[in-house]
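Here you get one chain, nothing else, as structure tokens; it is the form predicted alone.
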Amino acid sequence: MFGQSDLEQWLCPAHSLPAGARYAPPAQRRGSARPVRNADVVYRYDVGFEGFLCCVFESFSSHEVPFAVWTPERETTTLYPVKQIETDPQKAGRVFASFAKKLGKDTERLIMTCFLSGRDDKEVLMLRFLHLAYATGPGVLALLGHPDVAPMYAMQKHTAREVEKWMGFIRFEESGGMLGAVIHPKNYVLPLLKNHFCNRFPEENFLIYDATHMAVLLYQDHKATLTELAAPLTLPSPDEKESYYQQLWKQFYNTLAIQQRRNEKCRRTLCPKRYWADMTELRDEL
């Protein structure tokens, strides 16, 4: 229906503008006979893009925007009724096919990138955007300051920036002939990092473990797989040889530093502290 390669096409225009306005459903603005209402209901769906697409199907079928959309991991106590949205590949396929056909490829890529965002309210923001997008058409992307559009660009921009950071900050360790790295991203960035590292190390076997989302990107024998785990993964401790090379890297890093020109504020701006625990040369400074 839709492939992993679509998720990797994340480079589309990025703008971050504050919303600054209360949401009003687009059908009500246009005076439609079938208004979209803000519903006092919570959608609950199984984790995955197909599950979210079924939430889109339900939202348009019921002409409503739910109060919240949860996955089982984000479920909490609520006084609102909870509507379980079952994953139906046929419904998901119909919704996904309509993105490119009715909204355009750029909008399709924006939606898929925003789904990788780590924001807890991303699904509701995406549903609001989609109701506006189907009422407006492909031109919705030009409404940069619209309160239903600006959050989409903000999520896309935040995710793209984090991908760029991890391209430079991932540190591999060698164990048993395989390279391994652990990261703690805010967004689900592994699908967007896949092509970069597979092209950079085409002859190596490696894995990147996303400890935040318990997912692994494994590249072995020139084949890449992305797998979500049921339990946390612990990588082997570095052996004597690996520890020696890590010490050499730290010494190289410290030797290049010019103490008289240290600017901690600038360093934390270019390399935020939340990345340091996963960087060989900086984790000791935490």
Given for the second form:
Amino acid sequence: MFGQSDLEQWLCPAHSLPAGARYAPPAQRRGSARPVRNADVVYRYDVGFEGFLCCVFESFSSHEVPFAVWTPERETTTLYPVKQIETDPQKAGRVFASFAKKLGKDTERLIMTCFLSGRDDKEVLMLRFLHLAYATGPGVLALLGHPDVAPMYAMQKHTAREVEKWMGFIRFEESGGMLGAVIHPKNYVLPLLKNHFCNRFPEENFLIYDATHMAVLLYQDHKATLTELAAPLTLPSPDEKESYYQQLWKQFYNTLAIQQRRNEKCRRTLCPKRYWADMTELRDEL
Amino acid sequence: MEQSVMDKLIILADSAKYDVACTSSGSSRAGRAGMIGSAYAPGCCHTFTADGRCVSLLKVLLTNCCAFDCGYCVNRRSNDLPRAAFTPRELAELTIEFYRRNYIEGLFLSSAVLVSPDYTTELMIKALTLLRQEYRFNGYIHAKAIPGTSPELIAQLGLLADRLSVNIELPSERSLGLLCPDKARRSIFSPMRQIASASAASSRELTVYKKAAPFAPAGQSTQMIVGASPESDYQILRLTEGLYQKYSLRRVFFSAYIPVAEDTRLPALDTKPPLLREHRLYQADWLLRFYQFRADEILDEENQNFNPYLDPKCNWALHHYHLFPVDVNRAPFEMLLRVPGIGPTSAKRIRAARRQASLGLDELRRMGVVLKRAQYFITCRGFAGAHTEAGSAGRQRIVRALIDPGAFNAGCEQLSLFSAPAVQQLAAGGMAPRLAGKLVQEEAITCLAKAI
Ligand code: SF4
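Can I have the other form now, the form predicted together with its partner chain, not the form predicted alone?
Whole complex next, starting from this chain.
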């Protein structure tokens, strides 16, 4: 569905670092098979993938899985001590390089997809998984029923499903030759949508604005960029031509329903209400 | 008065909406510089209608002016209704503008018979050529071939479309003769055969010569109307199986008949569309395509119709209870597929995971197995199968786990469209729908438990 290279490009500036530094997580080093413990400590990092990689580094060097991992947006009060994890590109690069090397490309990809998950506890789940993964090797992927592996697949599935939904549900509006769309996803799906839309509309200029994460994917003059914004973005309201096509589309949509078969529940299962605000034909029904 | 595109769209989408085949699956094509569009093999739903159906394609008729007079169809010659026709350019423009806004995956073009099948097909070819060549459209196109079209034109159509379909319309020749006097069985099956062989030949060519023009790369599908004529479910399923085997169809679609005309040859106007039956047919169709079932395992001469209360797979399992329980860690893949509560995905996961480690209940649950149903049919590490008390109480417990709640109006105050006929009857007699559902459910459980 989506290319490995996209993920790398968006997620991991560290990827471009020289992968020379060989890194074996401490747990794997001979003679240091100290058991991993659940620690009453909270990690706090800067939300970026590199920052998370540094959490991995910390978790392995102190043989612990923290009680929770926070980002600046996800802080609550706690009695536990908080460890501030500084982002260090070099450390991050070493950890990242070891994914493919020790755990295989597929595991690396699973980790990157899971990082896009919108779950609040994704980091802890990923750390648990990683401790198991470094102890097991690439075979860890086959332990589908393992309590530390299953949540990874669940996150991957949830994200992939949402990506698939947005592939269909995104609605562009044209304004001055640019197609613009707004989405409110739960997971950080833009990196995974990029390939699909760039491939589909090679000759268009378009942007997709993720209002949940305040990020925008811009494709202009055959080049795509993903940027995080400091302030929310508002798209221009539709002009006459745009409104005309929206009318046609809504009309088409309403014509399609067969009254004798009306089934609201089924529609809401397949197209949950949380998508409706971003869909031209359903917005009015909210 | 001149019709606007809006007027035409209303008329021509309305006429096309009873065609249920609206998927964009089967073709995979990357976008190309200078063009617009790509095709995504699993298909993509762009929205869902109020009746819960996926909308993937701009599904319209080129025209609804028809020279034929098929009894079950709104567009038949003798019906008085507004008529319209798109010009090829109007259609191409609409497709492109919808596509750019990501409303659709592509176009599903079908048509009533204007003048003659050949005349209509030529118009369709014109519209599609415009779309592909001038508008550089590289997305999905599904075109409906009209029975009776000459082979040369079908050959051209196949080069423009991803998928072709010829509707078989009714499940038997007798019904076809009765309701569609203008369509002969031969006029349906000969294009089907032509498409099957052309499509196979082109995929062979493509393996040798990459630039060969693909002919309907997403294959062909067909659709038949269920409930307008007297065929049994078994007959329909056998026909379906035959179509898959003989014409290598990708999909067979079923469409519950919705009365559109007062006609002595057809069910009365107030007949409800047999949605539950349609639903069971689709379930059985899945069993044929993904679960390695044969039609005569699902139904047979004695049992010609589906059990309204159970999905066909659970029905099979109940009637073959002596083959269970199976050991999840050892059972062949085909058998895993037959366990209620295990689908193709979880079966594949089990097959992969059991090579690594012996599986217990927790692992199965985490792999997506529905233990509520599966527990009576499996054993695994640390689990010797759910044992129920002996006698009818125990059997009833199993049935209760398998039964399809949808058939009993479960949880609805209003009568659901999917309710079993018995529930509908009671409700029609004035009983509260919820109570009717409960009553019929208890009846059904007692009765099914005896069959184990
Ligand atoms: S030929 Fe097609 S459109 Fe015309 S009446 Fe028959 S089914 Fe309807």
